[in-house]
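Take a look at this single chain in structure tokens; it is the form predicted alone.
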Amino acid sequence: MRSTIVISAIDTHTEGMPTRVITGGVGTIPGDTMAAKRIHFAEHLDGLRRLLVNEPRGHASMSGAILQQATTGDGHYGVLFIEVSGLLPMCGHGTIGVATALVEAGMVPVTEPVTEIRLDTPAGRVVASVAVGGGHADSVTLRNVPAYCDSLDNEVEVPGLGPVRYDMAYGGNFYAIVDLGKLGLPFDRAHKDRILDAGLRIMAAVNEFRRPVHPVDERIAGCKHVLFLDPASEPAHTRHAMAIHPGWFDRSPCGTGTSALLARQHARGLLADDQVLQNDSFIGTTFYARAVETTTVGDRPAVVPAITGRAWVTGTANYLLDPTDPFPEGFVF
């Protein structure tokens, strides 16, 4: 077999949604930070991305994490989030994902019950705490970066839609939360296609007239997720589609969107500090999560969320790519 690269990836899914985890093949990543390295790559290796998560090698709802050394002296790697729409700051199943990978590869040291690995992401660290048992990652709780309630009670005109009413909260990424019985919408997969076409115009509308910017880094910025309640949720329970941009759902409870609802559902005063909150996705699956720290992003009040959720590995690979290939980047259809 005859290639130009050979990029060796541990492919995973958490509670549905895939992370192919890039172990090598790629090199260092130029920048101090992984920050600095997301946005080289961005700007430079962007191609790499679009090779592993667009069709064939990928598909429309494509997710994966690249694997560099640690910035800081004592994490364990550094990681870089990819998907479909770019490359995120921060990605909650990716990295139960990449955690759960690392055990089960052995490529950090195993303890049990418990193994702590602390990874730099490009929103900062997170740490994860890999429930072990019989070599086995039975379950990944996540401490994410803090996340807080960026305003309330937000009202934009939607064409199509008219005026929604939304929250906009951030946990490692921006979430507009919206009720999706006041749009009319039955919380149904059967429906799924409405509900994305709505999502994707409440995006558009947020960022052509409140276009979040996260108080710290001006980097982050920009809506890219809408996170549709069903009606019947409860504060402690809830269920949600997320239509995440350019168009596909998550399929997971989504790690950064639940961290967002915490901070929403406390920021309402909707859960006691402690209280475990269940949040349900789009296919029935589930993570859960509670505020283990207070803590303010700039001058906002924020909570540390801590998230627990499972992944499995799916398959090692090796993708190739043939000098002669029509589609050295992938193709979307």
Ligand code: PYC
Second form
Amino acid sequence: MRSTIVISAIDTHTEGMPTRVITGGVGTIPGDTMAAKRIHFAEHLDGLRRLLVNEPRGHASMSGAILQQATTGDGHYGVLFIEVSGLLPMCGHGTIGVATALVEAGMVPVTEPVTEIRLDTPAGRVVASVAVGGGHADSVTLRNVPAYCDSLDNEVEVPGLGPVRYDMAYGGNFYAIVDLGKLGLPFDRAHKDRILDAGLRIMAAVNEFRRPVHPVDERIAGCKHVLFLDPASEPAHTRHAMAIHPGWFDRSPCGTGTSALLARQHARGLLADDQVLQNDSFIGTTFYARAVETTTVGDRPAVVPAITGRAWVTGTANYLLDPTDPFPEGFVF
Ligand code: PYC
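Alternate state requested, the form predicted in complex with this ligand (shown: the form predicted alone):
Up next: the whole complex, starting with the chain shown before.
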């Protein structure tokens, strides 16, 4: 076999959603912080992301995480989150996949019953506490970056849909939170194409109307995610469909989306201080979320979310690129 690159990976899924954890072959990405590395990677190395997530090595809903040396003194690793739409500041299901892979592969000192892993991400420090039994990762509780509610009861005119009400919240990415029932759409995967179409229209309209910008780090901006709440949801037990740019649904309950929803439920007074939020994905898998601290982001009240979910290793691989391969960056079908 001949190849111009060899990229090693541990493939995982978190409650149904893939994370290709890249453990070697990328080298050190320039930048003092993960946020700086994210910008450098997007500007100079994005072909590598496309090679790893696009067809034929990936697919239209693929995501991954590139491990780097930590950029802080006490971090275990730094992580860049890649997916079909680009590089995310933070990814919850991806972090749960990374933490599971690191424990299962023995890439961190493993202690039972809990192994704590400190990760540097472009959105800031996150800590994964992995419940370990018999040397195996059983579940992961992620202490995420602070989540806050940007605004409630916005209304935007959406071509083809008319006026749409939404709340905007941040949990590592920005999320427009929309009641699916108000659009007259059923919470049913048989209608996924219509729901996705509505999600993409809403994203475009929201970004034009009032593009969200993180108050402390303006490199984090824009809304690429619409969280459609099932109208049958209860305040502490929600079900949702997460539509993501450029046109796919999260299979997991979306860690940063669950964090944003937690902040929104608190901002609406729908949860008691440390009440657990059960958040189910479009395929019926679950994350549990809880505010473990209150804080601020800029001048906004915020909560520190702890998100619990599970991931499983699905394979290990070396990804190659033959010099005659006509698709050196894969392709989108
Ligand atoms: O789990 O945070 C998440 C996530 C973001 C996009 C897809 N999953």
